[in-house]
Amino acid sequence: MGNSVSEVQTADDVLLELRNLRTWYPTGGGVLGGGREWVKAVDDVSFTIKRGETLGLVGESGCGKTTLGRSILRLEQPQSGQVIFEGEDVLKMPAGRLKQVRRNMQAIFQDPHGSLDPRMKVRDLIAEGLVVQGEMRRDERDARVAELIDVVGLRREHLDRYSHEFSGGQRQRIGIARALALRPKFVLADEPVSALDLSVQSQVLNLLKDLQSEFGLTYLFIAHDLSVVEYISDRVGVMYLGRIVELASAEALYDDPRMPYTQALLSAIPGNERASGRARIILQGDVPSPINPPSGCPFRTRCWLAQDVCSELVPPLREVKPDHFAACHFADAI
């Protein structure tokens, strides 16, 4: 099963479960394809989110975060595995019911400036998905664009501007209520505030959590800060070379990581003492490529535990403790 997370939960519980899933991409090869090399930028990943819960995915950048984000919602076709939302197979999806199922699957991007069209104004952007889908008439649209920029805390006159005349944080609200325009269940939040100064990241983070409160949303919430996914994730899931290393409440993980890679990310948070105590661990060497990633576990390289076994057999990700997932074959001794 590889990279699997076997979680007691009711199908009720689950919106979204991911089994084995890859995104390979190919690069160089010779004549007709011959020695062609992929790029594994999302390797063999399960596990499953919660409905009403956030997901904090967190690694360094090239990772795969950003790209297992986007297998989800289908904006990169994975080579195999499964993308199971509300028991269907996004993956196996014709156009028609991936259109109507993507009402319910919205993102949140990084660059509130790059991903809003500067020709557009407000009103048009927040409304432009109920367009596409078909819904409402012009009027019941409009009621719902001024209801939705009350909810994300800007004023009705703001809707005849374009993008460029707001601030950083004033654009990623539009982006939110743009998300939210068709009410949607599950919302990837790919790195929400990083573009954003340190004051305004709080002000984001706090109407994202009032708004999952209110309408019962679920997030995949993407991000490079740990600080940032400590404050607004339920659980944590730690990626390396495309492949999850660790999952589990954040509070676990936060308290008691059992996975070196892990403890060395913790372990670089100003500020932070919590990792048993553990001084600051400077890893050695640059991440592998993910072209030809070490043999057995991925991060033996940079590992100062490592051992024989290590460059030989590829640690499963399993419980360590309940509902605590690691993959580190001395996950238990640590």
Second form
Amino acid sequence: MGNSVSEVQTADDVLLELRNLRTWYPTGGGVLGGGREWVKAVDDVSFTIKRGETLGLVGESGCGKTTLGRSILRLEQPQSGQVIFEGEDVLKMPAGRLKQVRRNMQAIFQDPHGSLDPRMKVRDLIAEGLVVQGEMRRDERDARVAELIDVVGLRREHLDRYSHEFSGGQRQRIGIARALALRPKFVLADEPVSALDLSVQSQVLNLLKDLQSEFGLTYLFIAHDLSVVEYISDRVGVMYLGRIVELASAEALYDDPRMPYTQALLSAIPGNERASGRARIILQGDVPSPINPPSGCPFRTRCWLAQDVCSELVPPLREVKPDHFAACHFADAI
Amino acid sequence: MADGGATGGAMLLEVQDLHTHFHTRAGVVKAVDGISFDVPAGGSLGIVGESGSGKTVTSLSIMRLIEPPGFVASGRILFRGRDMVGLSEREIRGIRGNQICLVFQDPMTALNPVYTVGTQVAEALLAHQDLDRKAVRERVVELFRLVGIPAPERRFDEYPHKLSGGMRQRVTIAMALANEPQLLILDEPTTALDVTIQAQILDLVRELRHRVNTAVLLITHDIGVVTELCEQVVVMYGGRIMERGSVAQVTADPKHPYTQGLLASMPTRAVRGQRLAAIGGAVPNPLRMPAGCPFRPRCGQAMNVCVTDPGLRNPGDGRSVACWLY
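May I ask for the structure of the form predicted together with the partner chain now, the form predicted alone having been displayed?
Once more the chain from above appears, this time first in line as the rest of the complex follows.
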């Protein structure tokens, strides 16, 4: 790495660290920018992911979880903040360095339909990253592709077919093989099982877990399904209107949520009322617009505990118990 | 919840040996392949299945909305004792949208983007009732209030695109309830919605059932949603019923290997850190369904006898299971 300008000091066991990340999109406004408003898709987000860890990220549509994931890979351009991957700020990297680092940061998306080119054979889809990085000989590439198809549980005769010939679960396996081709250290998994039926979803979740232990992968696992995230994650972050409002180990977060929004979210899981014995909390209204989020706490307009202070001060994400962070003025009282 | 309306045992809906097929260039797809179930007046039944199980084709068959190349090949669909299969289109229109209403997953399939939501609910009312303009508007506002739409007088003149997904689904539910149907068919009503909005809608349907005593037939892939709304459940796979019983029975002690596999596939805290008990393989090609039990190729307990159809069998606790193990 040398003395690159993007070098930053982080703890040894941390693979990825976000510091005060902001991704805002301009909207409306005139040609001169007068009256321009901003969609605050990701607003002041900080967290770390340790090597070999799975950090789950949950939140409802529009909370900014997908934009956050894409910002980490620099598929979106954040306004400010830092994305520190192995001690280097991804956002400050020159293009050449970014290409080198991207081999270590790969992604799996929800829709294997949309992310697989229908005119390419499975063999070429899996090898695409290797070709782009361009340092393997043809026979080495073929060997790697054959190995990958085994790893994700497909057969070698599948290599010469096209993606439309496969079921949803098989297509997601192809997407996973593609992401792993470059032997990445970090994988962003954005709703990787949401489009799959339950019986197939469990196959893919098992595969993701196996691959993690085999290759020492670190996952950022983004999903709206709270049960899936609880199952797969070591730690879980909850997003609301562009902010992380709670972050803790999966166990602590699901057993003892300290932010009212998290409590409402967990109580809304169908069938959970009976299972957990906790009363259902029915939230009123919809999520406010991220263009003009409420002052103070973003959740206060739907929160049953809101007081005057909630509209005046943004509650910081603070440690309410060891390694349990919540952004609520009343997190200790809950 | 208790189903007060089920007293007397009068069946509102009886589906008897329904077969719905589709002609395709490659052959006949038996999307629904001989299923039977009942819904009592005021009762609630959930149909759970994965994609391709035939659950949506079942709901469309009941609504007589199957269009060529699809057709009801055989079977009876008795609504209040009358067979819907033989009715004329005119007679069906008197029932559909009036006595039986359907709510879809995507509210935009039911809403016309160029009319205000108030007009559209009014139209549903006027199709079956004779009301003057003022009375219609009052009734629509009342329905909007019933389904929890805030500021209902103002919402009347809004277009669908101005509303959020949850609000649109409330509008389609208001439309479905306009004529106080005896049967409400909900086909994945909350699948497109966020979990907190889903909780609002499920809460709304529960409350409405108490208030107006409408029977509910819920079609979903999510067994959790069934436990929220229904007393009875049918588990479908490959166009057939695999298991039928009370929600409490089936979720606590599933009998069919498919139901067992489905419930074991659910990621829960109890299995954290362990591998999920996934069902191997994939749903069979509908054109090449295996002989006998459709689940046989994926079943860990398959036996020689499974190449013949087990039919629905009774394990002795009031439920039906399509498996030779019982």
